[in-house]
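First, one chain by itself in C-alpha cells, the form predicted alone.
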Amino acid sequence: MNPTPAQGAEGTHVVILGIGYVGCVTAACLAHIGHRVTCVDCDEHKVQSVLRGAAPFYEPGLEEIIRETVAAGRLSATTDIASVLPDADVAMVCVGTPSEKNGNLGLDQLRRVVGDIAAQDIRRKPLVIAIRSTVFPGTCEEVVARRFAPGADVSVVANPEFLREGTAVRDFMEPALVVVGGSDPAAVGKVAGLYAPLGIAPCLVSLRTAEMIKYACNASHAVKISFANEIGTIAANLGIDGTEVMDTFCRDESLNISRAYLRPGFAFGGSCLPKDLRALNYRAARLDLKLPLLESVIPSNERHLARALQAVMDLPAERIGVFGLAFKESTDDLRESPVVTLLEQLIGKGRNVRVFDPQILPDRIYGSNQRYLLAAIPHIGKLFEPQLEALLEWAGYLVVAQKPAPPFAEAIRASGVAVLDLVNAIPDLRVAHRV
C-alpha cells in the first residue's frame, strides 16, 4: 500500500507522546497526511530510530512513510518535552496501559506523561489534550483533566485508536471508525479535523462514550472469535465442515452480520433462541465438549431479566402498566416470552400491575400460548386492558417491554406518563431508568 500524501489543517502542531506500536503509526500518518509532528519519548532508541527516518518497530509500510516525513520536515523527534509542548495545539497521548495483576488497567505511564503536560507551565497558545491510549470511561476526567487547575487553557478529548498489528497503516489511512468525544466543542472540533484528509465523516460523542467505544469493538471482536471457534468445535465433532458452516452464516448481512441486535436492550425470549441455544449446549456435553462462551448467554440473558426486575421493583408507584407481553412486538407468540417472566415475579412480590399488548386479547390465546401463560399467571384475564389509554390513566409507571408501534409511542408521550423503558425504543421519553 502506498498511502498518497494530502494537504492537512495548515499550522496545526501534533506532539506525540510516547513512540509505542500506536503512537509511531499515528505520528507517521498525521504527518503523511499533511500535520506538523513531533514525538516525544524518553527511550532514546526510539527517539534517534524517528530522526534517522527508520521505524522503531516493523510494520508494514511504516519505514517508508517515515522516512519520508523525515525528509520533509513534517516528522521530528525528542526527550525534551519541555521544548516542544509550549508551541503545540495538539498533545495527542499515547502511551501504553497494561494489565496490573487484577486486571485492572495500569496507568503509571499516563499519569506519568499526563504530571509531565501540567508541569509545563509556560504555554504559548491553547493546548487540547487528545487521550489515544485504551482507557477506561472516567479516566480523562478522573486522572487527567484533574490534573490542571480550573482555568487552565486545557481540554481534554477521548480520542481511541483502531489500528490492528500488521494491517495498521491501512487503519489509519482507509478508516472504518474514527471517534472524538469531549465536552469542548472547539476542542473536539481541532482534534477531528486531523483526520479531515481521510475524507471519513468522525463520530463526535460524549467523552465516556468514546472511551468506552473502544472497549465495545475489542470484546466484540473477541466474542466473535469465541463464537467461530466454537461452533467450529462442535461442528467438526459432529462431522460437519465449521468454515463451510461460518461461511454460510456471513453470506447473512440481514441478521447475521448487521446491526441487527446489537441495541441495548430486554432480555430475548421465544419459541426459537432459548431452545436451540439448550439443545446445542446439551449436545455439547453429550459430546463431552465445553463452549464457555455458548453455555453462558442463557445465565447472561436471565441476568439481564433479573436486573429488569429489580429496576421494575425499584420503581416509586403502587401502580405499574406494563406495554407488551409478547417476546417481541407484532406477535402474539408468548411461548418463554421474558414479560411473562417478569409480570409472574412481579405479582408474586405482590405488585400490583396491569398490562396491554396490541397483538393479544385474554380469550383470542389458545394452544401451547395459553398453556404457557396460564402455567404462568392463571389470573392472567384479570391483568389485561383491552385499551392503552385506560392503562395510561390507571398507570403510576409504565414499563415498556416492547417497542410500541408509532401510535403507541405517541399516545405514550401524550400521556405524560413516567416511563421505564427495558427495549430503549422511546429515547425521547421521561425515562425513570434504563437496563
Ligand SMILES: NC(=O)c1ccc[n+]([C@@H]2O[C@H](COP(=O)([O-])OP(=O)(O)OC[C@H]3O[C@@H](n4cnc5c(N)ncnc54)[C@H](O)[C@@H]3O)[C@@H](O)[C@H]2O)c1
Second form
Amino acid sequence: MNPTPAQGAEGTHVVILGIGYVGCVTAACLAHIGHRVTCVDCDEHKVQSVLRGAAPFYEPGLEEIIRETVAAGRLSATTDIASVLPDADVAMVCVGTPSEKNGNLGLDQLRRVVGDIAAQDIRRKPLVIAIRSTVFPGTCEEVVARRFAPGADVSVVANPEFLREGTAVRDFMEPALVVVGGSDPAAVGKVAGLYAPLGIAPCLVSLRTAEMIKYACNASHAVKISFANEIGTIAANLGIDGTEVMDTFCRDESLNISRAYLRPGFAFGGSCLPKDLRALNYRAARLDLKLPLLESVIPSNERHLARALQAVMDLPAERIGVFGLAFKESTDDLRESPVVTLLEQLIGKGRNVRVFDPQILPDRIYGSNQRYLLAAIPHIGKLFEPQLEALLEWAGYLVVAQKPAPPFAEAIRASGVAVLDLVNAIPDLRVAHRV
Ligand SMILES: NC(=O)c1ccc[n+]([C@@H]2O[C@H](COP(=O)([O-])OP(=O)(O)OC[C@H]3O[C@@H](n4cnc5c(N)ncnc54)[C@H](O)[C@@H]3O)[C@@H](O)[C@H]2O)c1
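Can you give me the structure for the form predicted in complex with the named molecule, which would complement the form predicted alone we have just seen?
Okay, now the whole complex, with that chain kicking things off.
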C-alpha cells in the first residue's frame, strides 16, 4: 500500500529504542508524517538495514517509507544510545516483552533499556519516556519511573501500540485508537501531539488505564476468535453453516457489534441468557464437543455474583437496603435475577435486608414471577419497602443492584447514604465502591 504523506509538527526529536516490528514501523511512520526520528537498536544488522534505506523485515509498505524518510534526512539509526539521547525530546521504548515460562511478562529488555536511558545523565532538554511496549499495569511507575531520581527532568507516559503485523503501516497511518496515559499533562500532550497529522484525537487516560487497555484489547480479540470458533463448531455439528450464522450475527450493530454489554457491572440473569447458555452447553455435551469458552460463562457469572455477595457481607452496616430486585431496570421479571440470589444468601447469612424496586409491588406479582420469588425467599413480602425515601432513611448502606432512573439516582445521591454500586450506574459514587 502507499501511505499518504502528511505534514507533521517539526522540531520534536523522537528516539525509538528497539526497532523490531513495532519500533521500526513506528519510527518510519513518525518520520513519514514529518518528525525527526532516530532509531536505536543493539542489533547492528537492523541498524545498518535502516541506514541503507531498507526494512529489516518484511512488512507491506515499510521499505518504501524507510527509503523515502532516510533520503529526506528525517530517519536515522544507530547502536549508540549515548550519541542521540541527550538531544531527544521523546524516547519511545519499543523493546520486546516476551512471555516467561510461567506466563509472566518478561521485562529484562525493558529494564536494560531503561537502565541505558538512566545512565545518560547529560541531557540538554527535558525527556519524555513513552512506553510503547506492552507492559502490565504498574510497570511504568514501578519499573520505569522509579529508575529516575526525583527532580530529574524525566516524565513517563504509556502509549501502547495496536498495530497488526501484515497491515502495520496502514494501522499506524489510519489508526482506530491512539492512547496516551500519564499524569504529567505536558508530557502527555507532547506524545499525543506526535499523532496530530493523523487527524485522530488520542484518548488521554491515566497511566495504568493506558497499560491495561492493551490487555483489554488483546483479551477481547482472543475471546472473539474463540467465540466465533466455538459457535462455528457447534453449528457445523448441527449441520448448519457457521459462517452464515456469524455473518448474520454481525448484522446486528445495536447489541452484537456495539458498546452494548461492555461496561463492568453486575452479574447477568433473567429469563433468557442463563437458560439459553445451559441449553447450548447441554447440546454441545451431547454432541461430545468440548467448548471451554461457552462452558465457562455461567461459572464466570456465578463467581462475579459471589464477589458481589462478599462485598455486601463486608459492608460495615447493620441495615442493608437494596435498590432493584429484577435482573435489570424497567422490568418486573424476576426469573433468575441475580439480586434474588444475592438476597437469598444475605438473608441466609443473617443480614438485616430490605429492598425497593420501582417496578415491583409484592401484592401485584403473580404467575412464574411469584413462584420463582417465593421459592427463593418465602417471606419476601416483609422485606419490601414501597417507598425509596423510607428505604434510604432506614438503611445504613444502600446496595445499588439495578440502574436507577435519574430521579431515583438523584434521591440516592441527595440522601447522602453510603452506597455500594454493583451496577456502576451512579457516576459520582462509582470510584469509591466497586466489586
Ligand atoms: N509485534 C506486534 O504485532 C506487536 C503489536 C503491538 C504491540 N507489541 C508489543 O510491542 C513490543 C515490541 O514487540 P516487537 O514484536 O516489535 O518485538 P521485537 O522482538 O520484534 O523487537 C524488539 C527489538 O528491541 C531490541 N532491543 C532489545 N533490547 C534492547 C536494548 N537494550 N537497546 C536497544 N534495542 C533493544 C531488539 O534487538 C529488537 O530489535 C512488545 O512489548 C510487544 O508485546 C507487538
